[in-house]
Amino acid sequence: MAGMLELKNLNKNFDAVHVINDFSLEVFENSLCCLVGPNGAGKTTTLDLITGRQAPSSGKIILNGVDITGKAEQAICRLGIGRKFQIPAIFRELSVEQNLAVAHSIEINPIKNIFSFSSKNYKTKMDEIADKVGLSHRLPEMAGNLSHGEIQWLEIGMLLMQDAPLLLLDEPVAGMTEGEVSKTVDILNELKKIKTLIVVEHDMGFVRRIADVVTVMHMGSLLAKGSIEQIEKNQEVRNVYLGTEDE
């Protein structure tokens, strides 16, 4: 059975520089795949290719059996892929609730958006998502007043308001306190019951607590894939992370 997302022999070149080299990955529905590797391994570029921010030089990207290779970012977003970047993209001058409302505004027609905001389903959805990301008590608060961790959770909530089945998160716990990391672990472990997630991360302690599958990249290629236990025992992976392998 094919996965929800399939990357098939992806390559990405910038002139003579090969950033992604014959990289393949299969991600199954309602699972959490952590994409790890040293700086420059090609992790963020892989997310760029999946979301259409960049086009691959060759290879294919298949989402639910549909070839989305080279499609525009907006078109891919509408097909059900949501992305959280390393630097949060929230509206600091708006309240938490208003940020979630903006994320819900997917209709081009403003009249349709107005009616959707007044529906009972919208209010229920808002409350459920605010609860999922631990911000129910912060809905009236200006987003700019949130802690670093709360801002990250708000952005995850904004993705959930868009109903994307596949979420791509780039270093979601960078800069968080230990308590915020633990809460993020709880949030993601609950989310993977209803969503499919790809998480780019450096913190292997965090990866150990959330990952169903760990995919290790090195110099744009697949180095290893498996459970966290398998990855931690992989000598080649240890060599790369400890810097004992020639770059």
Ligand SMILES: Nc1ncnc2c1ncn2[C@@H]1O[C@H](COP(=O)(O)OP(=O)(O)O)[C@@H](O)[C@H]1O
Second form
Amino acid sequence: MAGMLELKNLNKNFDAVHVINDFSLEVFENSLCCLVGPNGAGKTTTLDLITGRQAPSSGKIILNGVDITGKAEQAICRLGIGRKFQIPAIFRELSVEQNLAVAHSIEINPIKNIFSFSSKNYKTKMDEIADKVGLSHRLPEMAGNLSHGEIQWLEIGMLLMQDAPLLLLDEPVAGMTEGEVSKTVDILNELKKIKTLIVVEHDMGFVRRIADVVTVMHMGSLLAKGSIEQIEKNQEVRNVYLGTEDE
Amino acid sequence: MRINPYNNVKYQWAVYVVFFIFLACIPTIVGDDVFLLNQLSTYGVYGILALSLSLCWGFGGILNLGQGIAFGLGSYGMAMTMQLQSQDILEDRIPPFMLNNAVETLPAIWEPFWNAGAGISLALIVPTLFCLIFGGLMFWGRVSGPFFAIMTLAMLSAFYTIFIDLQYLTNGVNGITPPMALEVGPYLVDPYSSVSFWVVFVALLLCTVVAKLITQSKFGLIVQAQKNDPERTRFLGYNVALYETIIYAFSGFIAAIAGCCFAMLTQYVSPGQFDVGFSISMVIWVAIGGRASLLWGMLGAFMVQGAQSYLGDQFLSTWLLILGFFFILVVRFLPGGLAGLVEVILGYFSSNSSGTKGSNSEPKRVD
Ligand SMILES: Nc1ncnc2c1ncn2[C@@H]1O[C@H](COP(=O)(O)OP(=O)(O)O)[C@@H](O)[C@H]1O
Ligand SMILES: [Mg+2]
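Same protein, different condition: the form predicted alone was shown, now please give the form predicted in complex with the named molecule.
Expanding to the full complex; the earlier chain stays at the top.
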């Protein structure tokens, strides 16, 4: 059985710097794959390659059997990939409700959207999602006024409005308080029943609470892959990555 | 949750209604002074221009220093139509200025303008098409912000030069002076009468209503979103370049309508329509009025142009300094323009009154 998303021998150079080296990965439907690795390992760049923000120097990216290598961002997005950025990207000058409305991108035709004035047909969905990410009481608020944690949730809520089956989350709990992290864990564990997720994170404590499979990257290559128990036992991983915890 | 009445859509529409009722009273107030009425109608044209720029810049975040392109193309199209209306397709085919330039057959590009309907349609379609193509090229190449502004400025200067150079087609710096008012069927739209005022009034009204509706549509929401964060918008699946091109071209279309009205009112067009200074003053109107508000963009145009006609004569070249001073003042202290000031004041009063009356939208504080 082939996975939902396959990365085959990806390479990416920025001029002379090899950021991604022959990296391959397979992600299966309705699973949560954590992509971990020290800072600068190339995790964000991998997401850039998948979502078309950068084109790989070589290699292939296959989504549901379709080659999406080098397609434009919005085209890849339309094929069912949603992305949360490392630096949260929301529309700060719009209200929370408007953010969610924009994210409801079933209809992208600008001419049809000129004649669309009502949010009636997605209001229920919007309320459900706002409830799921805990922002129901914040709908009229300007998104720029939200707290850091709420902004992360809003961005996750936007991905849900967008309704992509595959979600890529880049450091979703960065800067969150302990309570907020727990709430995010609940949200993600709920989500993985219906979505396929790749979560970039380097906090192993968080990874342990959500991951089905863990992939460790180091200097742009695959270092190890397996369940969280296997990864934590792996000596190589301990040396480059977890080693600091022991010493 | 405090809701500022400034942001209440119903109140906004109410204010627009009041605004247009006031404008509709102008002919009665002015009475027989047709010259004043003509001048006020030209302000209406400036209003349409300001509206087009608030839509593109204030609302869509696309700073356009070359709005004069669409305005100029529209006005030339109208002037060419009016010029040929005063001539005869069989006997007197060639406009006098062309004869002076020793042109013996009417250039092909002028031919469609024999028919007023075709001429006016071209006056609107050509600028819109130009914006679609130019905007498309720029936005698909991800040219944005100051780079786009500079490109529009360069384009505007190019048009200015071309319209001066193509002497035999455009009469160069002298421009085109149609000897007769626009004829629509059997009627004459006399620029010095209330008829032309109402034409401009209806144009302004329609443009405003359509522009306001666009800002309230899903399309408008996406345009605002791409102004906030184009990358995020792209990653939600929208083709940002397409949205930018459409709002830019629509704004150009409105400016072309302004151009048509202008030629109709003044019976005169010249490369001055493509003057860089004029396009920049549009930006100043909108910045002073408040670029995020369609209405205040228009009011900004009325105020600045009004001040210019009455004070400009007294201060002569110092006027530009005064205008520049106000512009800097607004940019520095009132980034939202006068509209921003109104928003703050309304917000202040509404939060005060809800505090004292204990409105039901805000829970009462227990001191
Ligand atoms: N646009 C770029 N140009 C040059 N180098 C880059 C660029 N983007 C990322 N890099 C480099 O690639 C490496 C991997 O970065 P990144 O993918 O952001 O790591 P991670 O997300 O794992 O912390 C870093 O060394 C970074 O400096
Ligand atoms: Mg990163």
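Numbering follows the first chain given and starts at 1. Here the structure is a predicted model, which is why all the values come from computation and not from measurement. If you superpose the two forms and keep the largest set of C-alpha atoms that fall within 1.5 Å, you have the rigid core.
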*asked:* Given the rigid core as reference frame, how large is the C-alpha shift of Ser95 between the two forms? Answer in angstrom.
replied: 2.5
